[in-house]
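Okay, so here's just one chain, in structure tokens, the form predicted on its own.
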Amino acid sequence: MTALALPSQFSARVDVNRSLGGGYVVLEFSGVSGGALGEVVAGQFVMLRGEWGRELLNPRAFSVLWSEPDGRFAVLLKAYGQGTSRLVASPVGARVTVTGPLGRGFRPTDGAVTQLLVAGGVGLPPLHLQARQASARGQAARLELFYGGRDRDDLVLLGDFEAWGVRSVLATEDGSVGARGFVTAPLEQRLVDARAAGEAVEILSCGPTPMLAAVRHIGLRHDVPTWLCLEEEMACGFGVCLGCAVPVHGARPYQYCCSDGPVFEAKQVRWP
């Protein structure tokens, strides 16, 4: 894994705000100075406040979907609360401060593992900017992506894998789109399948909590190296509120997501 230098603060201005529909909107921002955000590692994130004056609202932390050299960045976002309903609703022209880059992101594909990607809700952006870097590398062909949702609304950016060349498999709770039920259990069979071929696979994943847990258990299961980028509410976004402590082995019996990760290998979190 790999981090980048300390993270700046600074303002961005709101360029885009597109929904995907099912609650799911692509926030686009520019004026970040300095290639601030240029050079982001997958899985890393950013916090982000909009003008909500003196209001006791923390700021909200987004996985980068993508950034650019020139300034320009994306989140994908869902309202569950008060501040990311506001996001949500922000209008073209809006400012926000961001705070970023922050965290631990995932290691690119090297072209001999073939990486799985295991997606669910929100979750998505981590492995989506995943793809892109590796797809501008000409290795998109050794990315698969699992990505599971309730419906067909939740399974967002598929038309991005398609042109990149990801081989996608699909899975909804309703059987709407894909396999029916849960993306763990085709996830699974893949796994069958490559020990049966020999092949070298390993398993990089982001989205809800519980889903983490179950591919952390397959992971281990079929001892296949496994990463997990954990979602936690922060406050800080650096260390410094130590709101976000995870369960590790090791010396340290606690890290926290948002600076010792938030990527952890499965077999060093403390799960049951």
Ligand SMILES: Cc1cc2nc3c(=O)[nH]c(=O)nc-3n(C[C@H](O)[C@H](O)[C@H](O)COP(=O)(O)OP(=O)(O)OC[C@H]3O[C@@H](n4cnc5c(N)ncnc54)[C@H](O)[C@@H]3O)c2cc1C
Given for the second form:
Amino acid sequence: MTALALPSQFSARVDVNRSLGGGYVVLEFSGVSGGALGEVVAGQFVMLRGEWGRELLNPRAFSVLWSEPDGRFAVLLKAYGQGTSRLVASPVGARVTVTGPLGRGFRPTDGAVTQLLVAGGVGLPPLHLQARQASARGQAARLELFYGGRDRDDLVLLGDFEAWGVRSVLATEDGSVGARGFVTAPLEQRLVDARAAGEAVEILSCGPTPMLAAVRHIGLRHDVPTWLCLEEEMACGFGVCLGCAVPVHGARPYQYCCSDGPVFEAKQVRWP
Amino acid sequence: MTALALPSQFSARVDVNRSLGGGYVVLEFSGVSGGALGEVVAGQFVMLRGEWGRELLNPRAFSVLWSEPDGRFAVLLKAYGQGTSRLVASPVGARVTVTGPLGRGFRPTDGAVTQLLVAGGVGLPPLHLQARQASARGQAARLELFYGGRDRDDLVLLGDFEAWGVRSVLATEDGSVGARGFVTAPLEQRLVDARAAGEAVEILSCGPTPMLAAVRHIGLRHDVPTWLCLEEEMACGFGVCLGCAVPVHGARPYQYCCSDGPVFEAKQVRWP
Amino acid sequence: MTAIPRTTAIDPASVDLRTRLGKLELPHPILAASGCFAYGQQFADFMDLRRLAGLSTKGISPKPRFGNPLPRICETSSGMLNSIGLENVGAEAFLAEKLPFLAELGISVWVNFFGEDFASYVECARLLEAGRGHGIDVLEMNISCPNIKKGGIEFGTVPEVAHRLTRACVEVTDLPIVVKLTPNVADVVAMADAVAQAGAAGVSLINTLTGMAIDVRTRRPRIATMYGGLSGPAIKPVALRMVHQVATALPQLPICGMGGILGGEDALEFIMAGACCVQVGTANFARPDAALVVLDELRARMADLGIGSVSEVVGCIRPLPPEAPRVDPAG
Amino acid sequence: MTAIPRTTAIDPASVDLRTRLGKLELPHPILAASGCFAYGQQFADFMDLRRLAGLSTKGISPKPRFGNPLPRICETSSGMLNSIGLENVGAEAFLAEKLPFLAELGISVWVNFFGEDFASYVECARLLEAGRGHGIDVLEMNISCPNIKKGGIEFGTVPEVAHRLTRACVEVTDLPIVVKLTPNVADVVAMADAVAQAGAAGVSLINTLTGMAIDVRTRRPRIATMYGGLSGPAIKPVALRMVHQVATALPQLPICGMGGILGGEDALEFIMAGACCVQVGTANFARPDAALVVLDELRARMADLGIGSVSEVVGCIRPLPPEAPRVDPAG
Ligand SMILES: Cc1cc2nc3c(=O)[nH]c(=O)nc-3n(C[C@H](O)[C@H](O)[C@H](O)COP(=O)(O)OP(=O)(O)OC[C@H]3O[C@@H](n4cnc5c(N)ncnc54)[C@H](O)[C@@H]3O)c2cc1C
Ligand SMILES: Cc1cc2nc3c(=O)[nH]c(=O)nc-3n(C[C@H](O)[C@H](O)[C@H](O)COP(=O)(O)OP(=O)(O)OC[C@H]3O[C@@H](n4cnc5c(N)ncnc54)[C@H](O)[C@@H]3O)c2cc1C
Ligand SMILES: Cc1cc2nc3c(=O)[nH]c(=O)nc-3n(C[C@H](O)[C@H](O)[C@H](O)COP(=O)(O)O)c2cc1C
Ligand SMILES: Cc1cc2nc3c(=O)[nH]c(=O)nc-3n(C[C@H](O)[C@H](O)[C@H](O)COP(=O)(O)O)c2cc1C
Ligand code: FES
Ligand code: FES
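Form predicted on its own done; form predicted together with the named molecule now:
So here's everything in the complex, that chain up top.
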């Protein structure tokens, strides 16, 4: 939960629309007016809105995949509902309104703790960026990727982790790559081993909510610091609509995914 | 006011999207499912709706420019509001839902009367089709085109009339082609000459409503049979919503542009 | 964090679409809505009308009526405004000229009707009673038209007035009367209750919301009567809310739902909110076969979600489960 | 056949955007709407807040309130539903922590407020009176929140109740009170009249329409409280109609218009319908500088149409000219 450059709102154009297979698409943008993202903490996100007319009002949230000092940045997405479908179909040159970087991201890798990155589906970008940044600081060995999907096509950008020297444990539901089943099984084994070895580990996770719920239980059960990058439906993305409430324990029943998160500590989150 | 093949509803694809300059575009379609237009009377129209989502609900009306026995047909249009703008931007291959042919068109040219075709703006297609059909029957000499616009770019498809051997009288507001001013001036002169010569003429007109209002007055003043192809805002196009009322004289205060028209006799129309 | 049950898709052909509105049995829930389907004939060019569960006619009054001045319609964001003015051929001409065609179809024929005042409502119901056994299955009483000047408004907004009107009409006909309510009220349940108590066989929810649009160039309203009725997807949330409110408060009262249905999933939302059947209105203008598209999509979507029959999902919406209790370390 | 006057465009810089709501003078008509602008701070990252004519804060209650369970929002066609639950920091914290920032801006600060019951409305007005001279310019009394359980509904739907409540609040403060009305009523003019008689300085029209959306996969409502408030362009026709109704019936009562304003032309429609100023709500979520986009477009559009000042077009809408008389040869 580390913060952050000041956000800005600007107009950007689609430079690259690259399909990765399995329905995944990387969109690369460069700013054309006003601001630029600047430095981004892994887990921070942008709100994107294309020229959608009036049927779809609100922008959509996307984790930043990478952001360059020259103002270019990228997101990874998949067609889901109407907004993502329109974005996935964006031709090069299409204009979008961008607000960001928003939210509070993961804390950076440090020398003391091994970070176990647990990713699923379109939850990859925050962990991908965490690994990219760790690798840039020569700390790739301090983290490990646990990445699960339905099948081979559901696991993307594996080559990057390999190039950065990040160890990866993969799992697919159909067994086509890595272990058969959910990635939470090897994760739990890893925690058992770490405890046996007296190794300090923490979990950073982003993915579909059922996966995050499972990771949360595992983290709590093994008493390992666990950080979850959550998704809630958002209207504004910068703390004004109060739409993106996250139920939490403590003095107040809710915090906000966009401004207090999207990264929350597992034990703070008030889930069953 | 001649009728008509039975209308049908079918899906079509954009085969050609051809710009004519001055903002005018010809869209050519071929049917991909179900029906086809079949034979069309000049002045009949189609309702077109692209894949527009939910913001724009209703289809938009367009006069048929031409229709071939093989199911291909074309319309001429200009970006006006949202619906026409989206259609003008249709890429080749785009799908549209078509309903048509709808309405009652002009009566065909016959040997007895000279038809004076008075056109303005996107009102050209019915008169273009009337001329095409007359020419195919070897009766091009029985009609004359009076065609007005703002400037040179506002007059399109002139070559077709020339090729068919239809005499054309042109007028532009800026004087760049033909007479300077409105085309109603040479039209009125032509009526004076016809009366002097004892020649039987009638007027067929389609264009912007202010032009039709002027043509109506001229026709009434000179007691010349005058047929106006009207535009009213339409929801359905086939006589069920009752949205497209046209005020008329007679027993009932309204008739319907889509099902009783769009071609109405000038003296019947209840305009100031 | 809502857990979504993994459902097993079933064979679309096996989905049982039958439904009933009180005693009225329907092969499936999709009807065409009043004012959006004229008297049906024009649609025969485009579709097989017999595939509909039924249709509701343009609103009929005792005498023929001309419509309002133009412009009568305009589009708004995800909606349209209309002020047609309840133009119709009148009860007599309807029975003589329009009903025979409808009677042949073998589908449920709902005759939407209204009057210019109390007496003329009752007169209209009495005149239409002649169509019982000759094709008319239901009288849909429109007490909600925003476009009629005389009286109108109280019939649709004051429960006691609606009660008396409904009772008077119920007394002159043996046809079931479904009362079509306006959304332009603070308490739709009170209205539904009032007409139910008066003997209505059900309610149709909703008619159009009263709205306005302005042409800033001409400084005039976009429709000649200033205000008109808003329909289309824009009003769907209001319609669903009202259907759910009435279904929850008056579980015995059959509801026909409508307002912005363009596709099968929209229809399913209405059914889950508590409607036993639905009407497709504005969508018919976009494509004449819209109601059949809704029907086909409804079957497919239900199969997808593993829903075996309409009856098992009418009014099935339940609140979300409560959140986990909060632990506050400070107190 | 509506003749559209050919207008001569004028220089945008020459357009006089000044307007007034009763005694309150504003440099132009564009404010940010309650609940869509929090307490303003977050927007400072994205725009120059001093370019706004003013803003209305998130609704304040005497005590702090937590919000509703999630999900709290969802999109619908050209609209969105929300059920935030009137979460706010409470009057005391507002005055201490939020108002100083707003007071510095030099723009018109409207504090939207409400209570959980009659007494707490009056208490809130009394507490906020302390902000007079310290930054608060207007109290915007929200009697229209669909998301509050206790009492709530009658304040916004029964004219006599609204009248008493308004009078009681007017008596405890010298700040002008603008009452924000709900569209979920049959007769908005009666409501406006009731609060005007009680001393309201004006009315804000409209709050959200109550609506619902359903997730057919989970068979649950899309927002946890079942029903929520519908905002956005979907409701613009209803909002314009109500503004026009009130402006026509009560020409002395100043109106702040809102509901679906995304661009300058939308704002101009509200002004022509009779609003002297407008608020931009949901649009702020799409892009934080939305209200300034509306402002810039309004100026440009007015220049385009040759409209020299806001004051000359407030409420300028007139009916269409009558049609030509009909000549019936048969009789
Ligand atoms: C902080 C954050 C980061 C995200 N990062 C990414 C990313 O990197 N790549 C990516 O592909 N997606 C990401 N998402 C999810 C993405 O925002 C949603 O998939 C998108 O908003 C759905 O929009 P839609 O128009 O396609 O679907 P809609 O048609 O709007 O909705 C379809 C369904 O999705 C639900 N939904 C809508 N918005 C959200 C949301 N924000 N979160 C959860 N459910 C939602 C709706 O309830 C609805 O049932 C992120 C979301 C958040 C909150
Ligand atoms: C029988 C008929 C034949 C037509 N033939 C052609 C043609 O061949 N080529 C062509 O370019 N256009 C034609 N039109 C006009 C065309 O249908 C309209 O320009 C179109 O509907 C406008 O849609 P839009 O979405 O672009 O504008 P919108 O955004 O819908 O509307 C913009 C403005 O146009 C007005 N408007 C909308 N629809 C109509 C309409 N049908 N008639 C008049 N005003 C309308 C609205 O009131 C609004 O003020 C025809 C119309 C009719 C009725
Ligand atoms: C052009 C038009 C005419 C209508 N005429 C009638 C009518 O005569 N009687 C009636 O009860 N409802 C009438 N309605 C209302 C519809 O039947 C329906 O209740 C409403 O449009 C909402 O459904 P929709 O959004 O699917 O159109 C009319 C609606 C439209 C758009
Ligand atoms: C998320 C959200 C929260 C809102 N909160 C309030 C509120 O606290 N008090 C209030 O009077 N109106 C509130 N409103 C209503 C708006 O101020 C406005 O009246 C309404 O949304 C219509 O305008 P719009 O379509 O521009 O959003 C809220 C609206 C939204 C969307
Ligand atoms: S998305 Fe608006 S407060 Fe978080
Ligand atoms: S457009 Fe519907 S009746 Fe003519």
